[in-house]
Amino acid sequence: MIDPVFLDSPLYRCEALEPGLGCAVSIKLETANPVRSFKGRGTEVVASALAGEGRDAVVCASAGNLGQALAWSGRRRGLDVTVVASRAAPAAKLDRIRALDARLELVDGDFDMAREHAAAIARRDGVRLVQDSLDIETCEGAATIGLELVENAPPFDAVLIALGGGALATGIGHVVKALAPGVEVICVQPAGAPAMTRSWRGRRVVTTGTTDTIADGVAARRPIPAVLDDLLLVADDAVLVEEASIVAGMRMLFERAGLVVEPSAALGVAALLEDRDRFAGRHVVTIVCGGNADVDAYRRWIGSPS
């Protein structure tokens, strides 16, 4: 059901990050796509299913970059794609739904907003309802990176995976967790967009009134209570950081690995700087899920480089 230009990507040991982190670094990298990003491989099963359902319409909310998969899984099907995001989405993402030939409607406020205005569409002209995290698909795209770490990576003790909804972590985790449940299953959050974490930590949903973070892809304030029962059966931990290593781990990744990445997509590489200790020695795996980073600001967070 996916296209594979979606599958097998790239996935390789970076020893130019190794000196800086303490320990043996791997790499699986999602942004090698169409649409720079890990979201591809969901909505290409969402897509697929609605096509041969006979559907014709399908309705997101996105903080950028699962508005970006449907709208080119959507358009390659014929399925008419609309997009909810907030004003506040960068430019970057909010362009390329466009230029994908989605219908874009901007709400006021966050993604929390943008997902009950999807949800209002979808009832009122009764098309699908795509919803992130929530809908299997888009967990069940998530596995197949799993699958292709299991199957092509040397051993490793550990995965770094970044927690926002939680599509990602419990769709690797499923299967890490069945397949080689040796390794480690760390999900890692900014402090400044933390629900989805103290959820976790507290085994009940933890809702926040605000979150600021410059990691959009993962800045949520609500979690979904399923969700939150899945990435409880798998991940070991759940750890937050900071904003100062967010950006840290995206200029390493610019200057020794030569990736142009947007925060949420180094959470992994800023959970190293921040914790040397518990990594030295081990080998990890971090998942770079996306590179659709606003140029203007991803130069004022990694300026000169060092």
Given for the second form:
There are 2 protein chains.
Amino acid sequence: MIDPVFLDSPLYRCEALEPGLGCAVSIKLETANPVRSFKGRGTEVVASALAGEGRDAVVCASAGNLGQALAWSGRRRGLDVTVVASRAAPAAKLDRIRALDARLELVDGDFDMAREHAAAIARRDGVRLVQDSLDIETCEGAATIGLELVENAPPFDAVLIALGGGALATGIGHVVKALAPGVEVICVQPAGAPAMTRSWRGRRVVTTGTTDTIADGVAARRPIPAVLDDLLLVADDAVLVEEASIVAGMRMLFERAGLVVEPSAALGVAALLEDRDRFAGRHVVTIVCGGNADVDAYRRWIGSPS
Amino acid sequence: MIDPVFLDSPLYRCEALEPGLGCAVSIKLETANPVRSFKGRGTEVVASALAGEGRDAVVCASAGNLGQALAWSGRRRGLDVTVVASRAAPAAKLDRIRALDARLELVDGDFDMAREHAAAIARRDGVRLVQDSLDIETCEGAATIGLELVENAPPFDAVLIALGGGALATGIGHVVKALAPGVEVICVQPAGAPAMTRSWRGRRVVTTGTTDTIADGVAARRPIPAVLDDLLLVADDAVLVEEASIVAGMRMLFERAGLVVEPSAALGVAALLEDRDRFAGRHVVTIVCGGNADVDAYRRWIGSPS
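Okay, that is the form predicted alone; can I get the form predicted together with another copy of the chain now?
Entire complex below, previous chain first.
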């Protein structure tokens, strides 16, 4: 069901990162595809099922990457795609959603407000609502990354996964725990958007009033209870990282690995930077999950020419 | 013979580039692997053959990318690798060659001087000399890119290939002309390093006294006669581009595609920028052949935060 352009993404040991991190690091690179994030894996599953059922429209809320992916998957199947996003989402992401022919509706508020608005549109128009992390297709899409890791990676000790709504972590986590149970599944979230991590630690849904992070792709306040239940089954740990570490991670991935990543995709390296003792000498895979950053913000994060 | 980490590299339509270029553009991305260039495909062929013959040492001259790749391929097979390079090669490339446990010998002079020194070492020590573009393995490695294009790409009209020594162009060109003869094979070289292009146009070897280009990966002065013979069989055109276009190409690949590339890998986009009429409305594949650039130089090329 998934276009091969999203599958079998690069997976390789990145030795140039290792002196700075003190452990063996492999990259699973999800940015080298038409939408520059892993989300196409899940939207392909959604859109091909909808097209098979003869449905002609779909709506989702998006922090920016799901919307691009659903627009891409829907366009090639003749689906009418509506994306609801926060007006504060990165312009680069909003521009790409429009360029992919989706209808874009902006809300004054954050991602969780966009979720409410998308649900209202779906009820009003009677169209399918895609709920990221709750709808099993979005998790199954992410799970294909897990399959590729287990099948193709040399033995590794831990996988670092950006944690937002939870689709990426539960999808990969389920596969890894089923097929390579010795591998530690570690979720990483910004300290400025800790709702799901606090929920995982407390084993009950904890919401927060605001978020404060540059990692727009994972900035959510209201965990979905069913997703938390899944996460409790598959995650070995959930850690929070500081904003400065996210920036340092982006900069390190640029300088040493030649990779342009958005803040959410640097969470894994941020976690390595913050806890070297934990990972010393181990082999860690980090999922570089997206590369859609506003260019000017990105240039500031990686610094000026010296 | 080739480690899968170098094969089936990403191949995808990059629509975000298209408004700026006026044609459909697909990227074949050769930077997402342990040596960040396509050269590993060829060095895997060389090194696995040497290991199979029980040989234990190998030497090459390199502008920087072949050396990294041969060091990588040789290290995992227990080969003693010596790389000869110009002292003026990018420090990022030289550092990586050392980090991969190769012996690095630097010459005062350019790539063609390094070639002479490597040949002398091979004669003195009786070890295998790998001659990029002349040795068939280096062309066969590049040819696997052509196979992946022909097998996996949607129909395309032209392929843009960086031209230096000629391995990439003859390798891909042979496959494309054999299996998809309607596709135009276009080589692109900097106007500041035009020896092979002039040779192709004149159908005889033309050498130049110096080179003057930021595209260090293709800066050669002395075409190899046998390689020119091959190139005359498979190339439909060879074009020269200005330095400003190479910088604009790198900047465009960074800003719109999120790709960090070295100057040689931006030659294809530079050619599109310089001749929009020629490519208008066509579907072009450009080979993004390497991503090893010095970080500070790269930051200057892509510009400062605005």
